[in-house]
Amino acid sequence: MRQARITGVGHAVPERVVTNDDLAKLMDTSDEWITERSGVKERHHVSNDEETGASDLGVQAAEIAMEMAGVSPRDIDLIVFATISSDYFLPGSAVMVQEKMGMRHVGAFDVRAACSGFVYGLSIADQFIRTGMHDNILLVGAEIQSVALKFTTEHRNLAVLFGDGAGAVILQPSHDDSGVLSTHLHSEGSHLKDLWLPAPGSKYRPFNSKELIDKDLHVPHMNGREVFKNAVIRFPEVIQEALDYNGLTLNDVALIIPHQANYRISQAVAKRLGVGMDKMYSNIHKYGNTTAASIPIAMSEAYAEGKISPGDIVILAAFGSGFTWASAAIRW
């Protein structure tokens, strides 16, 4: 059976940079407080006077990835878009990418697995290529999260973490031993209220009640302690699962690209694995947590920095809302 390989990567972020000092003017916080707890120094947010959606950043990232892969919009035969902040409640952002890029009437759908969305999407795209159904798949992870945040002291634990951005990859059939070796997906819904955005949703009557807004149900909420505790367990587990499945050890791995949730989490995971931070790619200081976009943005930057070479074993790992967690082993 053939396997899928990544032939193009790209990323895009809004021009507007929001520093920790900028946030300190809006809430009771400081650069020291944010950096110590998360590792974030700055993040990119869309401008308040522009109607930029997740699909717009997705298109920008896709154009870069397609140029690298040497494919045109007309070559794409499937679009998978990972996001929890689609342009509209419905339809999904994938169909907007299809229209904006002048693609054929190909299949296009969104994946809503939060921070694990990109790896979930990679697993889906890999299966389509393995079965021979598609040959040129565009996979995007994109988020516009700043518009859903409340920049107040009460909500600072989330407001200081998240940024906007997009990453994209092109997947095509491999003609050698390179490609996606395996993917591993997990969930534990009993933790859904530890990191969630309750409204709007079909459980609420009426759907658009002012009461939902007054109760802050329209903004995300997080139990940071529970998220941290579970993340530092699940990240190493799912990374080891990918290694064991493929008969690999950490010595075989050139780079681990984790979801950029929190630098302290990455440090704790590296310690549990017994590896240095030089093997755990991190760019959270520049972008914050961009949820489904964080892994493809990091992958794009790591490639541009020469940290990934042909033949390298790269491990992707994610953990987030749901709880969901996932990993992928790739031979570049």
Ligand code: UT7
The other form holds:
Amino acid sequence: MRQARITGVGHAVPERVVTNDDLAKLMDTSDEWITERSGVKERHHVSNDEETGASDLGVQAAEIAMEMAGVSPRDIDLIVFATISSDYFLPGSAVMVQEKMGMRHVGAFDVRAACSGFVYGLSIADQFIRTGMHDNILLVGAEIQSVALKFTTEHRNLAVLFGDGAGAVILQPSHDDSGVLSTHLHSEGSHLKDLWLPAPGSKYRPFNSKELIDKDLHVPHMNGREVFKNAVIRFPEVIQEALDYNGLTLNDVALIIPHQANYRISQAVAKRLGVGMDKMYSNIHKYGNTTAASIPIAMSEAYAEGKISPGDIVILAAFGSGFTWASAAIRW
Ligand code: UT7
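Form predicted together with ligand UT7 structure, per the form predicted on its own context:
Every component of the complex follows; first up is the chain already shown.
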């Protein structure tokens, strides 16, 4: 049976680095608090004087991934773009990648599964390759979240965590036993208000009311403790699901690449699973939480650092707004 193999991976982040000390000048926080509670030391934000959208970072990451895979834009036959911060409210960013990269008039759509978006996108791409419908899929995870954050003490729990960035992979049919072995997707909508950005959306009318701005409905809100509590249960659960489905144990796994939500969450997950942090990839100290971009950025860095080799079993796992959570088992 055909399955999708990752043949190229790349990432890109904006140049501007924002340190914890920079944020401490804008709100009541400190490097010590942020480091201890989240592991984040710095993150990349777009500059206020430039007009970079999620698709621009996505294109930069895609160029690197395509070069590694040895494919040109004209080869791509489907574009899947995972984001919750698309360039425009309408249409999604995938069509902007198609246009900017001079791709053929292929299918292009966005996936809005928040922090699980990349794994959801991977699952979608894998199905298209398994059925034989597509052969060269570009999957991007990209976010520009800094523009939606409020750098005030009232919003500090979110403002210090999130960053901008993009990662991309090329998926092609595997000719051996390598590739995406399985994907498992989940959701629990009863938690939607634990991490949400209420407006603009079809629920809020009038769409452009002053009240919407005054009540900060256009700013993300998070019940951090509830997110944390659920994350440390769902991550191990969905990782175990991937292992059980494939008859694998943690001893077979070379690397777990979790969504970079919070270093303390990764530590708690590693403890519950009974693995050392050496098996749990982390780069949150450099980028913060980049939502749908965090897994492909981490995968790109892990690959560049030589932490993934042909034949290795790699587990991707995500958890976030929705709640949604997901995992993928890959033989590299
Ligand atoms: O992709 C999924 C996305 N989200 C997450 O993964 C977030 C999961 N949750 C978390 O990472 C943590 O809940 C946070 C890092 C957001 C917060 O850590 P916490 O240990 O759960 O803190 P808390 O929300 O219980 O707040 C403790 C205190 C509060 O002050 P009081 O009420 O005790 O006086 C907060 O106001 O820390 C305060 N606080 C801050 N202080 C300094 C909250 N944010 C900050 C901040 N700097 N940035």
